[in-house]
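There is one chain below, alone, in structure tokens, taken in the form predicted on its own.
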Amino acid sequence: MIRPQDLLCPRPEGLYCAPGDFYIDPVRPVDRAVITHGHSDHARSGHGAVLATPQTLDIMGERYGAQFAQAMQPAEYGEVVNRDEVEVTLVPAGHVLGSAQAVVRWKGLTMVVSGDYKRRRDPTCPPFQPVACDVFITEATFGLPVFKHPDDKDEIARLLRSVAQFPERAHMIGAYALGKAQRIICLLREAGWDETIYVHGALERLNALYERHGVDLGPLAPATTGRKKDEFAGQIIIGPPSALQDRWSRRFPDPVAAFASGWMQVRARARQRGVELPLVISDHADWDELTATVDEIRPGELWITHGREEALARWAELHGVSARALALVGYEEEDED
């Protein structure tokens, strides 16, 4: 009788597939890796061979240089790749551009590794695709019942109301450089903000990459020192979260410090960062999305890789799904620089 742990098992390097001899999102260099998405806690350089979506490979190349691995194999969504006796298929995770779940099949057993994911619509990437499986291996970054994220459109509307209310001030939004910044830009465009959005230099290369992959970000310009301070009044500037408290922010007129993150639901975090306008916009599933996903898939077993594992495992057990917490280390909280 085949056991799930015969196909995937946790090791210090990450989830390991012995029959296919590869790791999924390993936290240290390995010979063969399957990478779910381009965030640095999941996509590291130095591997022998990397299998990922073309977008994720491009992101890794942009961040680490063209030779980030000895060999790179792109796999489109839905394409079946054989690793010895194991079939690997990447399907959309809805997290950021190129993000994927890894569907691993072997001798009639199907295990799905979610990577990071969300169930909300995102104009910058395909939506999460549920896959029937024997074992669903999920994240739980926001795996507590208190985390219930509001509608993205409502948060963007709050931002635009503040811009209208304080036309003499600049609005400076801290947003993670990969995924969150581009999503905020697209949501602003959908809400009718057609003006130039000014961006920190740390975002420019990834913005250009998103554009190359067909994501229209509209008019952007560098938030450089070549402009007078008062020219930024009434404007929206987006930079990495660290820029909110950096000298860089002093070039703007009385800036309203905003921060887009699921953690902005925690008021203490907003206060610690000096955030005046917290925007609760997350690229991770909240509690309702996590539990609805498990309820929809109804796997034979639920494994939880990282985050708030205990609460989600308890919820699963109460709803008839056997669960275990893997407590993998090396995966960071959302939006930390």
Contents of the next structure:
Amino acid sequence: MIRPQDLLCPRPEGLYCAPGDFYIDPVRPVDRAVITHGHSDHARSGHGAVLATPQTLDIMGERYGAQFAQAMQPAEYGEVVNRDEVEVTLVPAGHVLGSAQAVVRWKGLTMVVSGDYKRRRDPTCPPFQPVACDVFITEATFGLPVFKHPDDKDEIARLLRSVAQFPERAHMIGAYALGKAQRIICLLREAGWDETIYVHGALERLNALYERHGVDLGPLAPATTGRKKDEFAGQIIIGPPSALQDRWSRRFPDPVAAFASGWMQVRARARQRGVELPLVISDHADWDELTATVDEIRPGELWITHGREEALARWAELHGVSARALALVGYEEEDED
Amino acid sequence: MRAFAELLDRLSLTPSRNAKLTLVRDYLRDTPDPDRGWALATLTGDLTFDAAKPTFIRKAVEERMDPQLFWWSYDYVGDLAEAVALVWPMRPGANREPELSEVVEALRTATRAEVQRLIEGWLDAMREPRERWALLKLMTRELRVGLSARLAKQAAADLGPVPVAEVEELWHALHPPYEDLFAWLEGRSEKPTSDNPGRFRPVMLAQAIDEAVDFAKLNPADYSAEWKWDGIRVQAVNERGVQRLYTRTGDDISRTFPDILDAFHEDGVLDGELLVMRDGKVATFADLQQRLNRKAVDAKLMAQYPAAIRAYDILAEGEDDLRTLPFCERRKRLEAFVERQHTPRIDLSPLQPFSSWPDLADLRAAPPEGDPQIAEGIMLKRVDSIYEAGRPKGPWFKWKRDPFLVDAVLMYAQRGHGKRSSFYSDYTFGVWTPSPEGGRMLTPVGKAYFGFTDEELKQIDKFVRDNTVERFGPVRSVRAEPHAGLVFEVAFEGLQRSGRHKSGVAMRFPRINRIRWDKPPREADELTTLERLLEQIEAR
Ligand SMILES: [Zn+2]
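Switching forms now, from the form predicted on its own to the form predicted together with the partner chain, please provide the structure.
The complete assembly is shown below, putting the previous chain first.
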């Protein structure tokens, strides 16, 4: 009788697949790694061989330099790759450009490692694709019923109303540099914002990478000190979250500090960070998406990698799905910066 | 309701006064009657109903979801109304989202059981957590969005625009949802009449005198002087059987001071200082605080802290509006009026004769009753000035007494809010105390976040960043040793004993007077300096 833990088991380095001898999103350097997506807590440098989507490999190259691993093997979505006796397939996770779930098959057993994911439409990447499986291994970053992300169109509309209401001020949006920033830009374009969007230097290379992969971001310009302060009045500026309260922000006229993150759902979080306009826009599944996904896949077992495991595990048990918290460490709440 | 929820949400996170004003003004402009009127009444605190208890809502939510999951959620969020607003499972199509006016109507008139049923139905229907949050905060009357009633009235006045004083004077003749007010502000009808007894009259304020410029231009013979008492400014109204006591912003505090209102036996409107007075002597501000912020008072409290008005102006007497008379005429009417009331609860702020500005400077240096804490300085009023709402330039000046000063050492700095959020702009400073090891250590004595220029703020901010010892969230501890650190000359208005502060003293109104880049911390003051000052104050 084959047990799931014979195929995948948690180790300090990350989830380990013994029959295929590889790790998924290892947090320490290993010989063979499968990487679900380019966020730095999942994609680290210094591995021997890396299997990932071409976009994720490109992102890692941009972050760590071309030699971030000894060997890189791109796998398109849906392509079956063999690792010893194990079949690995990457399928879309809907999280950021290139993000994938790792589907691992061995001796008739199917396990899916979701990586980070969401179920909403995202103009920068293909949608999450549910895969029937024996064990679904999910994240639970927003695994509490308080997290119910509103429609991102409404959040963007609120931002644009504020821009119209305060034409003498700049609107400065803190957004995670990989994925969130580009999604916000695309959403602004879809809402009809055709003006130049000013960006912090930390975003420039990833913006260019997204454009190379066919994501049109429209007119962008660096938010440099060379400009006069009032040139930024009525404009939208995007920077990494850490820049919101940084001296960098002083170059803008009386900026409205906005922050695009799932954490902004909780007022105390917004207040702590001095955010005046919280935008509840997340690249993770909210509570309803997490529970709906479990309900849709109905796996034999649910494993939870990181986040608020206890609440999701309880929900699963109440709904007849046996659940297990892996409590993997090393995956930060990325929007925390 | 959705627009109102968005307004509350933004107000609660917006630090700047001007931005708040814009948010409220735009809301009032874009929202139809009667919703905007109910919203305005909510913001000014003029909407009264019995607050619903939040306990029933907890029960209701636990009927709709697993109590353990709710408990984890509540524990994470920390605020019951917010947690419920976030977790409440929506029932699409269950109901229609309510308008603000429907909600207000129900809260004011329905029975408690009906209100609970209605609220559950609305929560089911609302699509956004923000809206549910606003509903629950409204229902429990816990709208703390950091907006004064005056600012809300200013936002309404800006619709005209008309001076806010006009709205304030009308205010007590108006009733929510204020359709007549909006009709007038938008030019659709005449100004509503304000001739109702007991109304608030917007107050006249003084400008701070600029010693270097103003005295040279002013003739001492044109002005009369009196002490600027350190209580709170009030307006007492006794008119056709209606008695009211208002703060200078028009908040009604009548219920807290029945002893004062009972002392009137003639119709009139007085402008004066609310003080605690025992046998004609002014007590400390700390005593007055025992009477303020109380919802109810009893005979014992009134006897222990007897309140009184020290009157300095009269705005109406009998049927006559006196505000267009010159100050010297009003003063005569005031003196006669106070005399006739013949009560220890109302006395007169005496005029202080002087013949020249140096004369006045001497007076200012010799505080009344020998106590620098009962007056903040001197008021100057042009003898021919009419009583004009707002802060007109020229007729009235205040000349504050020099503050107390102490040299203290910067110990902690915290990030500011809004415009200042990229700066370390809130400072905790300390003075030297004996340490257990026999040496000296710094003990915090106060906090200040203004008194410096933008340029100085940048310099202090840089100092903080360059001399950080430790960080705790938004706070940094700053190097503060005998030979290295930053000394502030801190100005403050008074000193009180305080059990809440480690140092045992609390300063009133501290601010950074000067930055002493030249002074090493070892030369900063010791706590004994403050303790001596406190003893002097208490010994009088
Ligand atoms: Zn991620």
